[in-house]
Structures are given as C-alpha cells and as structure tokens.
Amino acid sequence: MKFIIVAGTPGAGKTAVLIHTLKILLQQNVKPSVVKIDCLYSDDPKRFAKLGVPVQLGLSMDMCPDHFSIYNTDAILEFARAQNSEFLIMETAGLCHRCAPYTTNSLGVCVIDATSGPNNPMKVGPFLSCADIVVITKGDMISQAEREIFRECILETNQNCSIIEANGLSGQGASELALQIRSTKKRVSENESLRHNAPFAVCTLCAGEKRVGAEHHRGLLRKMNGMQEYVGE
C-alpha cells in the first residue's frame, strides 16, 4: 500500500488541494482512504466523505498533532488495510515547525502558502526540507517575481523536492499531484521510521505547569542567549 503524508502550514489549502486530487484519483478507479489529523476540531472529514472515500478523523487534543499521528501510525494503517485501499492519504496539521511526520517509505507532501512571505520556506523546518513534493498554493495572489523568489527559497531549503504550483479553488496542479502519487514506487513497510527526529523538548509546560519564570520549570530548557541545559533529577 502507498502511504502519502500531507503536512503544511495552517490555512495553506491542504484539504482543498487534496479534494481536487482525490477526484482525479477516483476517476482513475483508484481506491484511496483518508485519515485527517487535527488538534481540537475539524469538519474536513465530511468534505472527504462526500467523495465516497473512507475517512477517519483523529483529534490530538493535548498532544502535538504530529506526535499523535506518529504514535498512532499502526492504527492508521490498519484502518486503510481494512478498507482494502491502494492508497492511504494522511493529512496532518503539524504546527510547531520542528517535526516532520514523513516516514522512510511514505511519499511526503508539504503544502505551503506563497503569500506567507519569501522567508517562510526557511522557517518551517523539516516538514519542508524532508518532503518529496512541495505544493505551492495562492501563487496567483503575488507577482511573478515574488513567485520566482519563493520558489528559489524552497529549493535552497530542499533542493531534491519536486515543486507543484496549485490552486485550491480551481484545481490547478491537482492532476500533476495525482500523477506523482500514482507513479511513486514507495510502499509502506512493517518497519517504518521517521526521516527526521522529533525535538527533544520535554519540559514542565508539557506536563501542565502554568506559572511563568525560570524558577518554576524543569526539563530541557533553552535560554535567550542560546544556551541549553537540563534542569531536574
């Protein structure tokens, strides 16, 4: 089974691009399943379900959505296998810009908004630098010169990626993404691992501490001067 992991910045248009792409895949008699990972709420599964695609929603609540999807990978794959799906497309709302949800044998797709600024490709971290495909949305809202600068900034961050310019409203770029999904030779295995390690940043805030100030916190802590230390037992 092919495992496609779609990540990106909030509001970049991940779901809109995927819906257009799924319509094309369904016309080609492909059997996909979709898993949507979000934080607190999402009605996107209803939009996927209208296409007749098996869909499952996972809400990470207090967990980072990328950590949640990584922790639940076995259950997510089992859902798709139970549907006899050829493709599993997982859309995840990664937020912290330090994780990358892609596994070694998945097809990693990063969706990024061209209006987010020319430096944004350098800011978003491993979910762009580890991606196989980078989908640029909202390119019609900036000038040709700005589009070219944005594209070059992506290639400076990830020179091996394939870039697709897409439009979540018109469906532009969806056929190219569908073609790359169909043509990938990658197949999920029983021994998947992450392409990039998650940040080692367990601290008392993660455990629910609300007080502010260094004296109240333990764990791996980083100071404004860049120094990092572990405080605790």
Ligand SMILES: Nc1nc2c(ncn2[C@@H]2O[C@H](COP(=O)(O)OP(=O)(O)OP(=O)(O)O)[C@@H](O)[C@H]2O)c(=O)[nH]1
Given for the second form:
Amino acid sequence: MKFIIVAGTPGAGKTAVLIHTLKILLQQNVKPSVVKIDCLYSDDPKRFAKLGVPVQLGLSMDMCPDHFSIYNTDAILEFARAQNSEFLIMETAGLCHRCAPYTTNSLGVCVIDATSGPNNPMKVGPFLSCADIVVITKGDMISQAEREIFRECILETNQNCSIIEANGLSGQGASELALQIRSTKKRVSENESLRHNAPFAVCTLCAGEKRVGAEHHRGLLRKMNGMQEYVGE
Ligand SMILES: Nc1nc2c(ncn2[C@@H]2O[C@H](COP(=O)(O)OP(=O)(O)OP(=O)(O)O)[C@@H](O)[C@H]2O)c(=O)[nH]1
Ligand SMILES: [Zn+2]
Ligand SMILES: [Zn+2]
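Can you now output the form predicted in complex with the named molecule? The one shown was the form predicted alone.
Zooming out: every chain and molecule, the one shown earlier first.
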C-alpha cells in the first residue's frame, strides 16, 4: 500500500489541495482512504466524506498531532487495509516544529502557505526539510517576486524536494500532485521507521507539570543561552 503523509501548519491549505487531488485520483478509479489527525477539533472528515472516500479522524488532544500520528501508525494503516485501499492519505497538522511524521517508505508531502513569510521555511523544521514534495499554497496572495524568494527559501532548506505551486481554491497544482502520488514507487513496509527523530527532550512539562520556572522542572532541558542540561536523579 502507498502511504502519503501530508503535513503542514494549521490552515496552510492541506485539505483544499487534497480535495482537488482526490477528485482527480477518484476519476482514475483508485481506492484511497483518508485519515485526518488534528488536536482538538476538525471538520475535515466531513469535507473528505463528501467525496465518498472512507475517512477516520484522530484527535491528539494534549499530544503534538505529529507525535500522535507516529504513535498510532499501525492503527492508521490497519484502517486503510480494512477498506482494501490501494493508498492511504494521512493529513496531520504538525505544531511542534521539531518533528516530522514521514516514515522511510511513505511519500512525504509538506504543504506550506506562501503568505507565511520567507523565514517560515527555516522555522518549520523537519516536516519541510524531510519532505519529498513541497506544495506551496496561497501564491495568489503575494507578488511574483515574493513567490520566487519563497521558492528559493524552500530549496535552501530542502534541496532535493520537488516543488508544486498549488492553489487550494482553483485546484491549480492538484493534477501534478495526483500524478506524483500515482507514480511513486514507495510502498509501506512492515518495519517503518521515522526519517527524523521526534524531540529528544523528556521533561516534567511533557508529563503535565504546570508550574513555571526552572525550580519546578526535571528532565532534559535547555537554557536561554542554548546550553542543554539534565536535571534529576
Ligand atoms: N487565497 C487562497 N486561499 C487558500 C488557498 N488554499 C487554501 N486556501 C484557504 O485557506 C483556508 C484553509 O484551508 P484548509 O484547506 O482548510 O487548510 P488546512 O491546512 O487543511 O487546515 P487544517 O486542517 O485546519 O489545519 C480555507 O479558507 C481555504 O479556502 C490558496 O491557494 N489561496
Ligand atoms: Zn485540513
Ligand atoms: Zn512534534
């Protein structure tokens, strides 16, 4: 089975682009399933269900949505297998900017909003730098010069990606994404692993401690001066 993992910041246009892309794929008689991962709420499943594709929603609540999707990969793949799908598209709204949900044999697609500014490609971290395909949305809202600068900033972060300039409103770029999904040779295996490690810091904040300030916290922590330290037994 093909596993297409679509990551990007909230509101970047992931669902808008995917709906156009799925319409093209459905015309070609392929059988996709969709899994949407978000934190607290999403109406994306309703939008996908209108296309008649099987959809499952996972809400990560107090976990980073990408960490949640990584932890639940088996269950997510099982859902798609039960639908006899040839490929599974998973849309996840990454937040922590230190991880990427892509596994070694998935097709990693990063959706990034061109209006987020030229520094954003440097800020979002591994979910851009480890992607196979970078889809730039909302180019209609900036000038040609700004679009070119944004594209250059993406290539500085990820030299090997294939860039698709898309528009979630008009559907521009969807046929190119559909073609890349159809032509990928990648197939998910029994032993998938992550392309990039999730953040290594495990601290009392991760475990729910609410008090602020250094005296209340233990674990692997980093100071304002950049120095990392372990505080604990
Ligand atoms: N102008 C413009 N608006 C867009 C484009 N793509 C998406 N949008 C709009 O951006 C908003 C967010 O789009 P969604 O597709 O819901 O974004 P998303 O990344 O799936 O959002 P979440 O799943 O909530 O994280 C919607 O109002 C879209 O209509 C684009 O290329 N240009
Ligand atoms: Zn969405
Ligand atoms: Zn994360």
